[in-house]
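What follows is a single chain, given as structure tokens, in the form predicted alone.
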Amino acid sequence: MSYAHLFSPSAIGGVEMRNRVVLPSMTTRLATPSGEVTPELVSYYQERARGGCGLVIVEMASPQRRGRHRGRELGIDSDEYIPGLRSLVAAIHEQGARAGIQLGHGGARALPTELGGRPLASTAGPVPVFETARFVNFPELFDEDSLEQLVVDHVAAARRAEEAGFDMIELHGAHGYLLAQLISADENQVLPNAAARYDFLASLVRRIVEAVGIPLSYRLSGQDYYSAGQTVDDSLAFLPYLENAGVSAVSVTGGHYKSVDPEIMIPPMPYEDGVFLDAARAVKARTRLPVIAVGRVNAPAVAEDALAQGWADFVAVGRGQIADPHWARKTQQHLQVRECLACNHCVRTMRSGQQLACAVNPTVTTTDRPATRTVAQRRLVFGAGPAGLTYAVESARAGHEVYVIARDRTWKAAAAPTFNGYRPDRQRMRRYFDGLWREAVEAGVHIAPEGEREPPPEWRTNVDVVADARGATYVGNLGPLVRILIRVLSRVPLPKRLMKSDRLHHILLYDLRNPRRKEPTRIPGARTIKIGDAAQPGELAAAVRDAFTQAWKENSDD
């Protein structure tokens, strides 16, 4: 498929981009506890720039300390952050991408432990907040003076962004954060009507635009998905205010912390690709501004089609570039891209207080591999699920010769009734698994003919490592019964509450499974190791991470 639109140059507010692929703002927790830039944070963003995207929008940073929404949130509320931000911008520019930063204020959803006091907001609450633990906020309401200070602090943060060298700024006006609260009839007790709300936000935008010489984008909610929230019509009514205030682009997202299903903000497996494209198309039809589409557009064909149809001018590929930092380059060169499963392992680890992680990419911050002095080995792998294939691919990249034996070429988890608490997107899971096979072929891994269970003669001697990646076994003699149960459950639509049940999750992944005890074929002189579920039953992320770690060990049994 040709991606003529996706990889054609374009511009926002006079800032030229090499293509129309955007890395959107996503929290990483790679900053220091006080919000300083770290080498890991620089590496994370530089890697996506090196991977070929046109615009990198750095994660949300609050213009006010009282607006911090998460621990380890990037700082921009003081001049002391400028040197670190400048180094981050330089690293992004060095790889040929443009750099933006998102300014976002938590408002009523700011994190109490980060504030040292009550949040400042347009609603008195109570407002539930979840961030490693559950809180209920009862914010202090804005008055005229604090609203003015809010604008002043946004302007100051924008100036810092410009001084640090960013090419553009994005304001976060969606998902229930402060600017979304200020535009909302449901969460605004300080501005009396829609006209007053729109006028205030337009004034804030205008004063930022007048204060800096770089473009400003506005992240807008197409729809909040709850009865009292913003609708597409509300967002369209607000558009002329943004245009007149001098905004250079609009990013159209959706969802809210109060949505019927709040997970729609970062739409997981059950949602279709391009879930917010209808809203983007409606906005594009009513504005002269460039529109950035977001929300499950990481399938290259979906992204290209959105641009070709004229529904958007740019596409924001977020989780797709977590799963594969070189999504853009590989797509343009028609190489195999590591598929994002939309399983939201990244979201859950981040919201639990950990640094950003990915179920299918064990090295989120960089694609660079450990520097090793390992003597080339011959490695024989039994089993070709995600763990076995990951071990094979990484071993080949480390310079080892690898032979894989698989009973079949199916991933059993793709037939399970639930995956990570969701109804499985079986088509996407198969694409990921098929892609791993293609990566193995591209890496030069030797693959046994389908159905072969024993190594050929030349792989029965002079083997250094035998890796058992055949997965877990079932408890006792329950294997046939459990397989029947899984087949039955996978054909029945399970209630969402049951799919998200921690108890069901634990039973299927842990209680019913044991590490594999019986070793595969013994090879004289070879060391045998167990990988992934064969060593310890668990989730995909743990198995893939274990496979990566073992592949790059200097001695695989260390």
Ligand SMILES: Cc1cc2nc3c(=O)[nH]c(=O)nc-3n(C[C@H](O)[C@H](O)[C@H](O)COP(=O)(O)O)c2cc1C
Second form
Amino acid sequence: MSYAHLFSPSAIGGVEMRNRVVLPSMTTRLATPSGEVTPELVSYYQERARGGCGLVIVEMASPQRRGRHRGRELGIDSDEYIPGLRSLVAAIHEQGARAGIQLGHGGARALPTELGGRPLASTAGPVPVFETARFVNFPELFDEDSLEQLVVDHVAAARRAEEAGFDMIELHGAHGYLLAQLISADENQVLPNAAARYDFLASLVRRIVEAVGIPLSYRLSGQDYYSAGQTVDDSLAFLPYLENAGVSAVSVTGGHYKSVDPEIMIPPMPYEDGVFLDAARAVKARTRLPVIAVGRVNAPAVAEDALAQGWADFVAVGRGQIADPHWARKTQQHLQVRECLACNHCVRTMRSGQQLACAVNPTVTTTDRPATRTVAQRRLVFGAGPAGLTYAVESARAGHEVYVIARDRTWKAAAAPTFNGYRPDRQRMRRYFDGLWREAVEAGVHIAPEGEREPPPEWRTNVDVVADARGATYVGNLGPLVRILIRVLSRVPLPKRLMKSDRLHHILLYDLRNPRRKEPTRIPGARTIKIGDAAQPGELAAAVRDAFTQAWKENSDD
Ligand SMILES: Cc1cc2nc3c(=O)[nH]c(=O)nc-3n(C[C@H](O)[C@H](O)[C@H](O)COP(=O)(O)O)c2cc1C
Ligand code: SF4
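Same protein, different condition: the form predicted alone was shown, now please give the form predicted in complex with the named molecule.
So here's everything in the complex, that chain up top.
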């Protein structure tokens, strides 16, 4: 497939971009507790810029200290942050991408522990929030002065962004954060009618646009997915206000903390690809402004199609670029991209207060690239599940000669009744797994024919490392029985609900399994290591992390 649309240059408000792939704003918690830029944060964004996207939108930063929604949120509410932000922008520019930053204020959903008090907002609540824990906020209401201060602080933050060298600014007007509260009848008791709410937001936008010389994009909700929330018609009604206020682009997302299923904000496995594309398309049909589409558009064909059909001008690939920072470059070169499973392990770790982590890419927060041995080794891998293949790919990329013995081409976890608590998207899981095979082949890994249990004689000589990645074994050979039990339990309605219980899931899939005891074929002179479930039965993220760690450790000369 040709990706002619994805990789054609374009522009937002006169700022030219090398292509139409955007990294949308995604909180990483890689800033310091007070909000300073860290080397990990720079490395994270630089790697994604190096990976070929046209525009990097740096994560949400609140224009007011009182709007901080999370711990370790990036700061922009004081001039002290400018030098750090400048170094971040320079790192992104160095890789040929444009840099934007999202200004986002938590409003009623700011974190009381961050603020040391009640949030200030347009609603007195109760306001549901789920971050490190589920809680309900009862904010203080804005008065006229505090509304004016809000505008002043947004303008000041935008000026800081410009001074730091950002090419554009995005305002977060969705997902239930402050600007989404201000636009909504449901969460704005201060400005009771729609015209007053739209006028206030338009004046906020206009004052920013007049104060800075860089373009401003606005993140809109296509659909809040709850009865009193915003609909696409509401957003279409607001669109002319944004256009008149001088906005240069709109990004169309969806979902809200109050959505019937709040997870739709960052749509996990059970949702279809392109969840918010209909809304983007509706907005695109009503405006001349460039439209950025987002939400499960990370399959290259889906992204290209959205542009080719004229439903959007840019596509934001979020988790796709967490999972594979080189999504854009690889797509353009028709190389295998490491597929995001939409398992939302990243969202859960981030929301639980930890730094961003990914189930299929444990290098998200690393600043160091793997060491490379000066002398290439010969490595023999037994087992071709995610851990075995990941180890093989990482080893081959470091220049080692790698051989894999694969009993079959199936990934047993793909048959489990739930994955990370979701109904599994087996097609996507299959794509991830097939993709790993293709990555291995692209990296030059030799794979024995399926069904072959022993390495051919020519693979047995001069082997340095034997990696046992055959997975775990069930206690007392209970494997076949447990698999039948799982299959039965996941088909009958009541036990089906039981199977969704994390505890039962854990017992059946992990607690009843043992690490591998018996070594695979002994190869004289080779050192045997165990990786993934063979070493410690656990979740995919842990197995893949172990495979990376061990490959990198083996790659080091010391
Ligand atoms: C870990 C994580 C953090 C996010 N943080 C933000 C944020 O700060 N601001 C925002 O507007 N969206 C945020 N999002 C939503 C993304 O920008 C994007 O809309 C969403 O992930 C859907 O796109 P995708 O399917 O390509 O991942 C976050 C998503 C993830 C996965
Ligand atoms: S953790 Fe899961 S959802 Fe998040 S980027 Fe990685 S694979 Fe995708």
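Think of the rigid core as the biggest set of C-alphas that the two forms share within 1.5 Å after superposition. Not measured: the values here are computed from a predicted model. Positions refer to the first chain, counted from 1.
Relative to the superposed rigid core, the position of the CA of Arg329 differs between these two forms by less than 2 Å.
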